[in-house]
Amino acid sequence: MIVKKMTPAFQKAEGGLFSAVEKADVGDAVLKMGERGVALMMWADPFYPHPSIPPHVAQAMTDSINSGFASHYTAPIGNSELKVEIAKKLKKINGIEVEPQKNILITPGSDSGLFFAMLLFIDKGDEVMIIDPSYPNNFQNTEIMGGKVVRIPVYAEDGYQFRIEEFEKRLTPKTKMIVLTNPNNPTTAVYRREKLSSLADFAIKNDLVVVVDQAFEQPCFDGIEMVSIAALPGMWERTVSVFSISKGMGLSGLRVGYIVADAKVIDKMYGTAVTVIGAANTTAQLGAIAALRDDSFMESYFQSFDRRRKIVYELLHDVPGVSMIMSESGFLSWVDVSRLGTGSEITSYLNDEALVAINSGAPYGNEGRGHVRIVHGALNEDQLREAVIRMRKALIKLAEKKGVK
């Protein structure tokens, strides 16, 4: 009875008490795969179950701790010393100047941190264009805040970039924002500076907000430029972006990320942080201002992912049923299975025959059916050539069963 009563989109949530769910983060299904034995492949944690915590950054909120300090709250806006850090920083890899106080908010991780973004500007009916596949919480965010998702497919053929038409040809009095995941998560695809100026221009002409989430800006591979929208010209002031410490710092369990907009935007977000998201972890906070300070860890975390998609591709592109293309960020990888089965399918089928736990592509949007995404940023580097080797097997296996060459 009291389900009936919820709007629309908590109506048809599913958080794994009642029925079987496919998204990696929801309900406990990951950790029970790993209590037999399963290599967990789902979450995009890096390194995940091993230790992965600088000795400076430790050592920073053990501090913290044995000082009492951390027993305390953080202002809901965050650490004033993190956001001068954070200013650093983007100017050093975002090329975008920002006045710390005035330009910074810190998030509970960017998932908060992506809903508040969204949150500011959607209203009942208005639609939101969103690049499909791309992150589950894209599409759900809307759809919690009353919008209407319009989809954006992006196709193999083209790398995953987008196509400016595709936006061009959905656009309706109704559009208000554009919701983009850079670099693209799962397809990992890096959008092209050209790319993004043909975005920009399309915003810019049809008075539109744009909410970029960049959780997977570092590391990008094989020279390919990664190019923040928010830096380009006329877009500072109708941009939201939205940042982690999750993904190339390693640092997931932090729960840290920033939003980085204009004063006016950020003077809102201020005003309502406290009853949103409330503040940060004060002692993960103090973490993060000694990981930005000396960042050199992550060069030899870049190094791992670069040989990890190298493993995956290299055992799993020539797999008969299977198209891929190199991941050309971060430590996923999107693999085309359609010929073998949908995604939902290949991963069940994985999960028994090869004790491996991966994502299928369906909660990535309507064009991830047929898809599955590999974490290879979890293990280490033995145990990953070791579980993709028997997906290998798995999956030849049945390639031969379905007469699939």
Ligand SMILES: Cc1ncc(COP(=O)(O)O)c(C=O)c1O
Second form
Amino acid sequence: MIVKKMTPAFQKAEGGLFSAVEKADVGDAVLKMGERGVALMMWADPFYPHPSIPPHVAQAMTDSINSGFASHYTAPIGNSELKVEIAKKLKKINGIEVEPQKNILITPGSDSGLFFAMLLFIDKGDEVMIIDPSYPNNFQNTEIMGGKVVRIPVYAEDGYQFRIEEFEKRLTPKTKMIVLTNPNNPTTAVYRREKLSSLADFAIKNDLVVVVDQAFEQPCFDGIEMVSIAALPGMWERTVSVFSISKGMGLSGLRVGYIVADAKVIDKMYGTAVTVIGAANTTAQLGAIAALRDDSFMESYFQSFDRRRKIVYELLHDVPGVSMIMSESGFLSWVDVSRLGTGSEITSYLNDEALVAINSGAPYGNEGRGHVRIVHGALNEDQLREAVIRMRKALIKLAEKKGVK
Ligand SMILES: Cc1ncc(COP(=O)(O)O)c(C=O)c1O
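Form predicted on its own done, so how does the form predicted in complex with the ligand look?
Up next: the whole complex, starting with the chain shown before.
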């Protein structure tokens, strides 16, 4: 009864307490998997479940607790010292020069940042162009806000780069926004400079807002250039960029993200921050300052992620019925298993047969059907190799059974 009073997007929401298939992070599903000795490779949480907090970050957070500072709010717009450190990082890594106190909002993780960035603009009926497959929040946020999702398919044969014609042919007078996950989750594609330039021209010509989620911007491999679309000519004033310390820094538990945009956008966000997001955690923001001031720990993470993507590729790419590209960024592998079954058939088969928990591709979009996503950044490298060997054996067995060569 009460559910019928909800907006359509919430009525449609799945994976909660009462649905047949629990989301792994709801209820006691994970506990049960852990008890069965299942390797958990479905959360984009580096090194999970092993500790990965650099000592200097832990020290800064402990100091804030010991001094008593931790029990107090930081203003909803965020710690100003943290913004100064972020501004330095934006200049060095993203080629974006900002005024720290006018162009940055600190958010409790970048999921809330992405939601806030879209919320400013999306009204009922507005069309939002989203690459399919991409991060499920892009689709769900749009629907929650009453917008209409316009899916832009991308293809393995293009290395999952987008074709600008796919955007052009779906443009209508109602198109308001492009939401871009760059690098993409789940495909790991890092959009090339010429692609982003063509998208920038399209956005400028048609007066569109671009929200870009760069949670996975570090690391990118094989010398591939990570271009921030906000830094392209004419894009600063129409781009809202969302960042996170969860992925490349491996500090997901701190729940710190940040939004970067023109002062005209940030002004409205500062005016509504307390209503929409509250404030990020005080101690976590102090930890983030320490992490940004000395980020030398990241290099060994990047080397580990590089080895991990190769382990997965080498063990899976030649399995009959499996097709994949080498990951370009981060710590995910995107695998086409459509010749062997649907994504959810394969994930549940592997759960039973190989004791691994990975993601079905379906939540990532229509193009995600027949795919699975493997988080290879979790566990340690030996555990990862063992888990992927189990996957390889199980998939070869399935291919033989199905007569797939
Ligand atoms: C593409 C992408 N963006 C944003 C997030 C949210 O990260 P956080 O809220 O930890 O910053 C995730 C988390 O998995 C993600 O995959």
